[in-house]
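Only one chain is shown below, in structure tokens, and it's the form predicted on its own.
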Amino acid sequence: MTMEGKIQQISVFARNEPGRIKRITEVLSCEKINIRAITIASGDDYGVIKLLVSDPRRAYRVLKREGFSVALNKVIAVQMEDKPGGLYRLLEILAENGINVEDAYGFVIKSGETAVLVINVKDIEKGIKILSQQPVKLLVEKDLYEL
């Protein structure tokens, strides 16, 4: 059972340059797999995208199958408010409590209403603990596809 807040984000590791994101999404596509986030995160010659999909397990298995060098991580997924001032909250629990951030990005569920910050941390356990003594909701996978 995934503990809640903890989720699995796949990271692709892949050469920068054209059609490749395309045949990423194309393999995940063709598995009916869907993305619900996306972030590339590019270099001169190579690039990380990090993806949050609606089966991270299988993802893992077609990418690899399919030649591509991936890993499987967990991650953080906070459900804040889309307002001024909510991703500032959430970040001054992290850092009043000696967590850093090693790696964000969000996205909005409903305008003005609902976001979510995914966030890797060096220890995932001690954000979990952090975090879910606070007044925030932390997501499960599931929670991502039906919000």
Contents of the next structure:
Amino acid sequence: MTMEGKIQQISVFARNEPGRIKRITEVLSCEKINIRAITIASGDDYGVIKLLVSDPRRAYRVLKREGFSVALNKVIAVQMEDKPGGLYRLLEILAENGINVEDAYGFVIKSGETAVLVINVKDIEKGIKILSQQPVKLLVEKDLYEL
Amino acid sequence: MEEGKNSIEFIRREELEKIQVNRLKKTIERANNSPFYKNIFKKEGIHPEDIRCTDDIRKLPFTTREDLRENFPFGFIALPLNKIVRVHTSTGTTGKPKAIFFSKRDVDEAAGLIARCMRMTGAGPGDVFQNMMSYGLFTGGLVFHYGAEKAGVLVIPAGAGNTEKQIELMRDFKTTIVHITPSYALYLADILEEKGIDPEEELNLRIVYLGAEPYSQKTREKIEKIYGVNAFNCYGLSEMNGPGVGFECPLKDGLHIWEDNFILEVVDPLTGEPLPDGKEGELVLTTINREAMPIIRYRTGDITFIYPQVCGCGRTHRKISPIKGRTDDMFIIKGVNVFPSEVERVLMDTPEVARNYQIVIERERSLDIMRIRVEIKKRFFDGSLEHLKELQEKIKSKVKSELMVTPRVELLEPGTLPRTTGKSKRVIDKRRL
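Rather than the form predicted on its own that you just supplied, could I have the structure of the form predicted in complex with its partner chain?
Once more the chain from above appears, this time first in line as the rest of the complex follows.
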């Protein structure tokens, strides 16, 4: 199995306050790094901000340089049709194969046509193996530039 | 026991000082049986005959909190273990607490002092006394309990917390006196109000003993008004038996220290030089009526002054002012003494967090909350919120088990807290006393 299906996700640990998220986007904007998706998981006083960006390695470096606590994680990104039941079928397949989704979020690229689901599973290789047998497209990093 | 004007409370100063000298000599003899003092007395050549007047106590060395800790558990006991009937340990320490031992006679004498305090405030047979202090290792529960029985009141050993039950007990048994922390008294008042119970009309309270936490005159007045009671300030520390070391008389202006049981001094916290009455400094206490564990010139860390004038009530035992603060950065939360160094020790044992931390103490609905704000190490962050939450829980339960206070833990990005040169301000107390 190649790198196919695995993309890098940026996670940033930050205080739960508006200025921090603004600062993150500011840093990336200065570096001409495009944000494809952003999601915030919140503890009480802090949050973990997850980002899919056009150039994750560079984003990681610049955020680190700016003093942020950053991590790079591999996630699976699946492109699918934007229609009812699409997500359900996908999750059903994962469940049948005993793969627990630790974290997931999605975004729509073109309404009614294409959506992307980002999922984080423990055993990423197994996840990819199962999903690659399904009629869905697993995205690679290059695809993120072209979205 | 003699009561009224002929009692020990009104004894002439000269007589009182004679008792002090005799008991101090005896204390040195007893202390010489403990490994800790034996060693010190030998090194410094101290003998009971060195004591001719109470001021001679200045020839003796101080005892500190660290001494008690380093000699935990048995280094201070001056009696064979088979003569010891009880041990209390102090709250708020990591690994090594302070252990305080009582012989049968010590238990009885400590109870006698509490009974004396209670009688002084007008309590006695016919009163129903509900002790809302925690029972167990904390002295505020058991030591006060024994004293209350000795004073002849009906005792309800309610213990701390469980507000519903407290209210039920107060109503069922027509409680007239409670022993309570000031913060809990205010919290309880809130709950009573929520339930539509008017404490002044529907409860039978007439006396409240407020202890285990420092508080202001305003807080006292508030509590007196809400409950329609007389509230008395009581001061104590487990090293000196626990509660009842200092207690207010009906004039409620300063706390009498029973000088037939303790020798009191106020010293300059930096130099250790004794200060004259009226001057503010660190309270130093010596037990002179305890056999299992005499403690000599104990540096309490509490800031106060001794009233220079004789009390209008006629009692000859001198008074101290309510505690003004601490010589160290200790704070008291829910009646538990907390030293920031102990919080620090827990944090430093946690590899995921960095060195910078802050303790914020707040009051929510009259209850004290300790918030620990700590920066995580950059390399700990792996992108997982779950791991952060686990870390939060880990710190919380560690602090709880070692300090007996449940904190709120706030994780911060590295670099959030201000870096200061020298001694940084670790504790921010937002409570308004």
